[in-house]
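Only one chain is included here, represented as structure tokens and corresponding to the form predicted alone.
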Amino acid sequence: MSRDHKENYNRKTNRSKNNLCPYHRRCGGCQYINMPYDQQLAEKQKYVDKLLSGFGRVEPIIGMKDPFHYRNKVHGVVGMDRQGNGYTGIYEADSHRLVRVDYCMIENQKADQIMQSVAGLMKSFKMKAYNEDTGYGFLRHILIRTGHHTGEILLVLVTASPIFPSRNNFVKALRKLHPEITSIVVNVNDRDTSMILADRQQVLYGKGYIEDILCGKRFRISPKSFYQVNPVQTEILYGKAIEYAGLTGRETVLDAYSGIGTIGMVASDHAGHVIGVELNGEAVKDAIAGARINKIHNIQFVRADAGEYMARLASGIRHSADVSRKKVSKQSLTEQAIVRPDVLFMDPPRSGSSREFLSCLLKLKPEKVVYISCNPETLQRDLKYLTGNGYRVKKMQPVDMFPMTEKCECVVLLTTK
């Protein structure tokens, strides 16, 4: 963290260096946002040892230059004041009370401004915020996805019905305030429900995604579809995992949990084949439009449950159901091409890997795997696993992909013994 980016927040909020967001107590995101920078390494690069240092050496962990404003994937809570005046927050850590919050140390600024813009025309289009205590109100979460390298900007508006009433004039008087923004989706969840997005949406405005590059290639992000959220330690973290990867142009590679497709993609280019598979079938969407952007041939995409997958693949039942009909050219890999994987890449949630998937994963016994972890815990968990029957850790490397927060990212790689 520089001097400067310090001096200049200070400075613009009138805040101590010791009290940087006057969030964070309430909100609970950030928990190390008044440690130093340098402190907050040590603090993760100390709790990433303790859980994985018994499986050998644990590299000193990759921090950002500048740990600020990196989430490209900003959410707020839509509130109302008892003037009528629209606001956006999250709830307070380990309750359903919602906090304001203007702005964040850790998000997109641009993003923020826009969310703040959307708040303030609630009132003068007569637009009241969701109550979920009684179920009254139109408007309910906002969901803002930037491009970090193009700078587009996709705004999602969750509502409670899909009557929105001068929507044109809204779309209008937002984009006179913001011309940067380059896609408006509005998406209908009228369910008493937890989850954010629900399945019916409309564009209301340009092509309702957005597009982004990382590592070379172009990727197609859409309102549901998984990306990561800090651009910058990402590149560094797939870097790390293609390097572990060691792969020679010849190798069959397995991309489960593969999102939008985007480590399969980098991974393209130094495999002889490549497949990813995904349930959630916007990623999927999103990954095979990718694959022709960048004019990858030689990978394909599934959509199915990664242990569900894996399962079948063990077992030898044949999948032709499951492979996407659209294929990216007619090179693409086939049903028939899918062997046992020389190399598998797997980023599952912060749960971790199911037991299914480890055992099937047994069963193929890929030469490789390259394990990207967003929770040290779970993965020191399937490591034991892991390397109880048949493999051995290399490699790990952790990666500050969360600064300010306690999260931290780690890359590891396992060959069979």
Ligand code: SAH
Given for the second form:
Amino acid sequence: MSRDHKENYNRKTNRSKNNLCPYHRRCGGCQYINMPYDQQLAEKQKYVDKLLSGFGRVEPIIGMKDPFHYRNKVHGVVGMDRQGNGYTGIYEADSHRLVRVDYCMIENQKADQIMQSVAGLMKSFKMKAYNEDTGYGFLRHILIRTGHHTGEILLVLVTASPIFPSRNNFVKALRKLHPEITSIVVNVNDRDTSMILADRQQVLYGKGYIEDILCGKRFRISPKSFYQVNPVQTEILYGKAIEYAGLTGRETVLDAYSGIGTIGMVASDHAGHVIGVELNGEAVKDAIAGARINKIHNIQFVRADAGEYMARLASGIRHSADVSRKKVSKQSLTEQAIVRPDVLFMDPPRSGSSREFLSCLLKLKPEKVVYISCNPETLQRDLKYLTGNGYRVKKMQPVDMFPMTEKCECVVLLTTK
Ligand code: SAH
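What would the structure be for the form predicted in complex with S-adenosyl-L-homocysteine, given that what you showed me was the form predicted alone?
Complete assembly follows, chain above in first position.
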């Protein structure tokens, strides 16, 4: 851990080193904030070992050199005091009380400053914070995404109404304070929902998305697309995933739960053909744009539920096996080649993969499965199923993507026995 950083912080704020964050109890996001970083890593190792060592040896967790301010995505709920001054915060854990938060130890600092500036402009623009209980007010959330390598910054203002009277002046004032903002988007969310972003969106300034570079490839990231929050560790994670896949340049690769296509595109240099499958349409558009930006020609993206897509592939193989070789046209030969993945990358959400996905995986039997997981508990459940049905765990690597929190990411290599 960077001691300099911590000491510097303590000096600046005069806080004891046992209280790095005054909000942490009410926020609840950083369960480990007052634990030395080495100990945090030891805790995570113990947790992962307990869940996964039944499948084999778990490698020592890879930590961060500087575990602060790593989050490239920052979100604040907008509130307002009695004098009409705006502020941002978060809902207290398991409650509806908004806690004012002026800075955060894990968020990108520039993004935090921009969020403060947006809130600071509210009063002079007579902009009211949205009140969830009464349904009155305008500004609901502020979301900021930053490109670690490109420095691009996207600001999303989530409003309760599409009528934004002085928006041009608001944008002007903000850009004067922060010329580093590269795009501003308004997202209109007038529903009573815990979802931050809705479908209605308007670009006020710039491209409406950011680009960032990971593992030498450039990616497009729209407001609603998933993108890993810790870019430094993501490069390490993806590096491990590619190393585990051991690609030779000939393989057909399936990147399931592909998001904006990051893993698939990084793998494409080392593979014959890559298919990405992802449910979120905005992310798929980003992925297709990314392939164009990077001039990658051996990749395609499919918008589908990953389980349903696997089922389609599995039934396609059974079908094509019935067709006599002579009758197979050139077209279906390529389809055949495409539908039988040699290597599968899978990176499902916290809930893990579906039974449909896993049972079709067993039918398709890719030689190698590289499972990337942000939840060791669902990972354990899915590994149990796969190892009970012909797969063997070869390697397991935890990577600390979320310092100060108890969350842990793992990458696992499985092969057919
Ligand atoms: N591999 C990507 C994204 C991982 S996050 C990366 O590293 O950036 C998981 C992704 O799975 C999200 O983009 C989410 O939209 C997608 N997803 C969630 N459920 C899905 C499903 N049933 N089928 C396909 N994709 C799904």
